[in-house]
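Here you get one chain, nothing else, as structure tokens; it is the form predicted alone.
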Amino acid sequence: MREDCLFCKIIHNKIPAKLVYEDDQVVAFNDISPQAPVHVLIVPREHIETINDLGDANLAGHMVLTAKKIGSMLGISQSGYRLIMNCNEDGGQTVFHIHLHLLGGKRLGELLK
């Protein structure tokens, strides 16, 4: 545990958050700062900073797999969801501590022209 780190205080119920789901190898919560009508992080217990220091394919792929299985808990599958995972400062990462966005429960807009 980074003490630093905001997730990492989330994760050790040093700062209180409601879990929408956690496993032995994420958490997940609603984003505080929500961008949708569901706005769930999906966060590893480990504490990685970036994308560029994630090493293990199996754990980005069962975040990938925890978001599934959210999106359905949370009614959202049939309709859609978007899943954003951001990069250091120039890519939008605030909270440095790896951590994928799902959104849902609205037609999301184009990111990109």
Given for the second form:
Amino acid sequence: MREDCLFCKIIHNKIPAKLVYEDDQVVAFNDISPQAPVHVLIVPREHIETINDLGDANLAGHMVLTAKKIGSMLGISQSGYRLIMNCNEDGGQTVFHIHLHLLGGKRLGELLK
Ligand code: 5GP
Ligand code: ZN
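Given the form predicted alone above, what does the protein look like in the form predicted in complex with guanosine-5'-monophosphate?
Then the entire complex follows, led off by the chain already shown.
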């Protein structure tokens, strides 16, 4: 738990969020500023700042499979969805605790973000 990290605070229930899924490795909750009818963030419990700091292939895979599971739970598997993980300034990362965006429920634009 990093005291100055927004997502660590959400994971430790110090800031409220609409949880959609959790297990021993990840927590998933609705984005506060949704860009689509479904906009869920899949966040590892471990504080990892950027993809550059991610070395655990099992965790990376688990985040993707969790997104698949939540897509199915929320009924967008067949209509489709997009997974995005931003890294640092040029990637548009604003919260420095890695997170996978799950976006769906509408036809998404051509730009990734
Ligand atoms: P990034 O730009 O780092 O890829 O994504 C950060 C995401 O976190 C943004 O989509 C933003 O709307 C979301 N976000 C920022 N602050 C909060 C918050 O306090 N609660 C929730 N649920 N999402 C947040
Ligand atoms: Zn954190």
